[in-house]
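Only one chain comes next, encoded as structure tokens, the form predicted alone.
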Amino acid sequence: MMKFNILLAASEVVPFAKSGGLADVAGALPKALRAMGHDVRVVMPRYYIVDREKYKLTLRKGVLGVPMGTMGEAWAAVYEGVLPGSDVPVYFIEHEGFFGRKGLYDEDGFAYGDNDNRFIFFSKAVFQLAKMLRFRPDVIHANDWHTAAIPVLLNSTYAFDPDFEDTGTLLTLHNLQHQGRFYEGAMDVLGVGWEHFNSDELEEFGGINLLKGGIVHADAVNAVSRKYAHEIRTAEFGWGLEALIDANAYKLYGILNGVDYEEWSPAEDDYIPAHYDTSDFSGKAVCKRELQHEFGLPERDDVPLIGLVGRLAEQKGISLLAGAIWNLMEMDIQIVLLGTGEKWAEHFFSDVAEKYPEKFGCFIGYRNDLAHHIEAGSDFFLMPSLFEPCGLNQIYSLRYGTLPIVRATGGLDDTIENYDEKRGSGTGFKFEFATPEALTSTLRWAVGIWNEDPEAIEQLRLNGMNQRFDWSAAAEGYSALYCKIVGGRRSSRYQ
């Protein structure tokens, strides 16, 4: 396998800043790529939540000049650190006006009004950083709309720049719902020329769509699961870009995310009260009782405990759960929920917990330790997502012997094998239709198996715990894709 210079640009990176799965990918994939021998560097904004002292960031000499079209030239400082537990360099673009704020993209539920300028600035700063470092990337790996301007810039502003003459671009789609739609005046800041303001590139309904332009101009586009790569070509999941994506399907790929098994393993997890593995499940019963105690539920071994962790957002299927909850509360089950999000959902599920204190536990907010407790102590893990590009909690659940109950969409469908009662195969339970009735019937099915066939449940747990979705497999997929991009760029140069 050839070794490449990779510059990965992301708006958020674990552990420095996170709002979703993008940060997990940007914090883990570069380590796996470095282990394969690639020279990979990461660049992100230096938000004020990124503690320079905690992460031992050092200020590089010199300043970064970033041309911002009609806004003139903006200046930035560059800090340097490493991804913890590795030697992968991370460069932080500091600009107080754009990134010296409490939030990443919004504050108190309201998106920043200058997000277009903020992330056009960041995308341009990526090129200027490469010049400052004298680092000639074979591939610039952009992620979501925040850096989707990079492929557009490479094919316009930097098209004849010798520093990037062999550079290709990959655009990874983590969530197509968010596309970077702004008013047309952002073209003057982007500075790529108004000839690109057309319906085949950046223009959409009189404004600009940065993700649309990125998809068109990138050498390759990938979604974070095979199923999601197929789904986004349809009206149900394409968010208005399905025709464009279908037209670019020749360069569309699906690479499933990995997970960090060093953090998520019941045999070594420092957060959980007892360890366990496939040879000894006894620790899981201890975790279950502790979880019941933590949520004030009766400490019963004979009742199935169902966990949920995630954003209380429409995407995650909270309306399906809300529509099903009264029927579920008639069953002999317990449910624990950890999450924050839409206010109606926070109030609704808090009210359910008050009405059914022996069946439903609710924690509004987020605690990483509690997320681990739920994964380890639950018998089932519910993810009724309307769409799920990849999903990680269902993979964590497999490792913890906690059987996923999921809607068959995106990465949930790719990673969970539906239980086959005749063969005794599978790793969880799936439903197709996004309705409360489908959720309820599937959960009844799973609980029925739990009550009537404990041997089948034990086998499903073993099946799941023996699955592996580590980052080395994902890195191999990305490495092969980088090879296609570089080969395509170089061959086109000499035609």
The other form holds:
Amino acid sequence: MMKFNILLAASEVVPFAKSGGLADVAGALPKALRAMGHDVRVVMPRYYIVDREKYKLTLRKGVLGVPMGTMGEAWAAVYEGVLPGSDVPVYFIEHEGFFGRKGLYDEDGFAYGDNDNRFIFFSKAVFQLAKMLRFRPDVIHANDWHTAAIPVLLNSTYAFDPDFEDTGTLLTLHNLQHQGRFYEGAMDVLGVGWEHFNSDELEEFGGINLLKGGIVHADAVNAVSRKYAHEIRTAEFGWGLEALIDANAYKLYGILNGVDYEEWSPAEDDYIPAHYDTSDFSGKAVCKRELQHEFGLPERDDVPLIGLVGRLAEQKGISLLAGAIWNLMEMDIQIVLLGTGEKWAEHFFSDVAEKYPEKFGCFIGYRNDLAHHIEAGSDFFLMPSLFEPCGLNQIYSLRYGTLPIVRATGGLDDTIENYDEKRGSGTGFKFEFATPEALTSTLRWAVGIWNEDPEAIEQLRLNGMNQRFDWSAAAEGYSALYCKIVGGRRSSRYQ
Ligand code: ADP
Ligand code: GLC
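Right, and the form predicted together with adenosine-5'-diphosphate (ADP) of this protein, after the form predicted alone?
Following is the full complex, with the preceding chain placed first.
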């Protein structure tokens, strides 16, 4: 197998800074690629929440000069560290003006007004960093809109730069909803020339759309599950880019994410009160009791406990849950919810918890330990997402013997097999329609089986716990894709 130089650029990376699954991927995929022998390096912004001491970051000699079009030249320092538990180098672009703030993208729910400049700056700094390191990437792997300018820059500003003559680009789409749409003035900062401001490249409704430019210019585009790769070619999931994506389908892939089983396994999870595995489930009952206790719910074994963890965003189907909740509260069930996000949802679900203290527990906030408690202590895990590019929690749930109840979309549909009563096969429960009624009736179905057929539940648990979604499989997929990109670039040079 060929070994490549890969420069992976992401706006968030576990454990340094995280707002969602993108950070999990950017922190785990490089390690799996490194294990395959690739020289992979990671670059991210040095937000001020990134703890320099904890991660032993060292300042590199020298500064990066980053041309910012009409803003002039911006200067950045570079910190260096490694992904913990590996020798994968991570470079942090340091710029007080752009990243010396509390949030990654926003503060108190308000997006920073200069996010265009911040991430155009970061995208350009990636090229300047490669030069500083004398690292000639075979592929620069960009992720989401924050780094989507990279493929555009490679094909324009850096098109004739000998340092990048063998370089190709991959753009992974973790979420198409956020596209980096800004006023056209951002073109002057991007500095690629106004000839690229047209409806086939960066222009959209008179403004600039960075993700659009990235999709057009990338050598390959990966959506994080097969189903999502299909869905984004349709109006329901394309957020206005469906026609463009459909036209670029020849270079569209759907490599599923992996999960980190060192962090998420009930047999060795440091956060949970008792361990368990497929040969002995007894620890799960202990975890359930503790979880009920933690949320002040009655400590009963004979009631099904349903967990939810995630951003309280429309994407996650919180409106469906809100619409279904009064009917659900009529049932003999318990629900625990952990999340932050939209204010209405935070207030609404806190209010439900006050009204039904025996049935509904709610923690508004971000807590990794509690996320682990919920995965381990719940009987079911609910993800009624309107769309879900991949989704990680349902995969963790499988490992914890916590049966996923999911809407059949994107990665949820690809990773969960619906329960088949006749054959006793499946790993969870799925519904198609994005309605509170569909959610309620599927949850009723699942709870009915839990009450009446414990053997079926046991079988479903085993089926799920025996599934594996390792990073090594995802890394194989990415590796093959890098190979295609490099081959494509080289052959196009000799045409
Ligand atoms: P997304 O990236 O769309 O938010 P994913 O399912 O891919 O969805 O990843 C979400 C990740 O963030 C998971 O690791 C999940 O456990 C974690 N997470 C989300 N919200 C919270 C929270 N409030 N507390 C702890 N962990 C959370
Ligand atoms: C996004 C998606 C989520 C996916 C994650 C990692 O945040 O919403 O479904 O798992 O990225 O790719």
